[in-house]
Amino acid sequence: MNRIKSKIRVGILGCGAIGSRIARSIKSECDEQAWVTGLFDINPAKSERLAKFLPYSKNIIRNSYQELLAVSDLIVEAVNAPDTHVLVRQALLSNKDILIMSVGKFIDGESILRLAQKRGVRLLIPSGAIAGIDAIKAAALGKITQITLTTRKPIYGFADNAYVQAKRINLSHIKKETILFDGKVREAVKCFPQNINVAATIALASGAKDRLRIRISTSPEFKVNSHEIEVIGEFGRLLTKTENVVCPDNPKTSYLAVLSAIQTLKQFFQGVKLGT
């Protein structure tokens, strides 16, 4: 029971599939570290099935977020809820180390940083489906000129989406590549919602998302999801290209970014740190 006890205790904000996925990993990659010793969802089924996956389930699923808090050393933040930015200010003024998933809810998240720098716990942010933050990171602490984000999908992937059906674009007589979108990050954010995870990472780890571009275009030849970042500034020119494939249990989300989750919380736990 000591040995339990000494453990980081992590409550999962959120049982969907990333939210699942990630717990589950928690036992399988980090079990001398961490364990799972909270589930909350609003959905309590979602809470339920998790449960069952758990060999630790007994009496883990909370009633409400703040049973999840005071439960926990750590959240798990995979809820992209439109109250997104208050739970995670609530666990921070809980005094509660937190990874956050739904970055996209923070292309402004500056008082979130500069919060959790006040009450001194960490904040955990994966690079997600996307490669090069590391050197971006380190590219900041220099003049960036220029960043780009390049973001490739295929037709079906636009079918639904306000901007496209606004814009009167008929995706059935694309033919080839065609850009959709070409514009601040800001705008885009608002016009394809569905990307602004990567988005707000680069913003973040570049501070300079007044300087971000962000292209958007499809092609009936795209079968996967693609990002290219492309930075020029004092350092150097960096550029970095993704191809993803979709999370096995949530066609949504690419398989990078739950292993990225993963990868961060692996680090943190055993307190070692590759990269910048």
Ligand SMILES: NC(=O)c1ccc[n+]([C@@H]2O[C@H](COP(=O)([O-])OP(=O)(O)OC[C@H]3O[C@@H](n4cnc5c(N)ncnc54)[C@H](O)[C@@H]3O)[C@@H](O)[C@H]2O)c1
The other form holds:
Amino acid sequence: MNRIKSKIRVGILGCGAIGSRIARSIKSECDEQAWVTGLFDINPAKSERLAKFLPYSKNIIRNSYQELLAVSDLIVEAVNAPDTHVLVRQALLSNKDILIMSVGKFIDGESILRLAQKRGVRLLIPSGAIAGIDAIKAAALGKITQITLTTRKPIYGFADNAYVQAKRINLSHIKKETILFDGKVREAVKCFPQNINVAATIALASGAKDRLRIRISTSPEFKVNSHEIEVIGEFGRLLTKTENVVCPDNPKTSYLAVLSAIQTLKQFFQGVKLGT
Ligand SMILES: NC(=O)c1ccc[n+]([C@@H]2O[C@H](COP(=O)([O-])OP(=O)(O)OC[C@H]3O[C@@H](n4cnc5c(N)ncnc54)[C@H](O)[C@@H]3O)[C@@H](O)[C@H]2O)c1
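For the form predicted together with this ligand instead of the form predicted alone, what are the coordinates?
Up next: the whole complex, starting with the chain shown before.
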């Protein structure tokens, strides 16, 4: 049997910071089980740049999403597109497995989960830059009474934030930890769109979107972005915290979010899933 043919064919949709990292890691981490058979980005310079870093001898740049779907068993979605829903639906309707990075676009994504189940395809959503999704999923089988995400960021992380500007919060006057926002998840993702992926992942895992409270704070003492999750329910109480460094090639993204995506793929390819 030709071993190459039995490998899972991966198509990279979006060759920016995250798509590029994942594509390169498939070679270094998952070479036995998978290979990248296609790259597609609406900006061709991005896919051309990424192709130079990949070791495949054939040209794997695809000229359209349809072409990418045709050569892939699994799509890695890493786009920042307004129509991400449409792209993900297209993959599911083409019976392709898919890893979704733009989970924030699916905060009300139950219909996408149902579609994946109906089509019998695998939909992968990594934990990202937070800890505890394994336990939250288990806890969600019982009653969750309280669930809070507290995100702490350095002051410079809010310099361009429209909500902070509209509220006339003077960041230079802040001397100790100050809560900038405390409210429901729906309002939080509108005011702090950078937080949307983390909030949506917790919302989907817990099934408790309406109870999810988001607190966002800053302080001159905060040097890195951190996410603290507290859940109380029938199972007891959970408290987790991550303090994240940024990804070396993208200061907008936590390094742990990228590592989490690569580990999710690795487990999927190897068929061994550790944790809930
Ligand atoms: N789940 C998580 O933990 C997590 C963490 C960080 C970022 N993200 C999300 O991952 C996504 C990618 O992030 P990034 O930092 O790599 O962004 P990026 O801007 O570096 O790259 C996105 C790429 O998508 C391309 N693109 C846009 N629309 C497209 C389309 N319709 N078809 C093909 N390509 C298209 C762009 O040209 C760009 O190259 C974003 O939605 C981001 O919010 C998720």
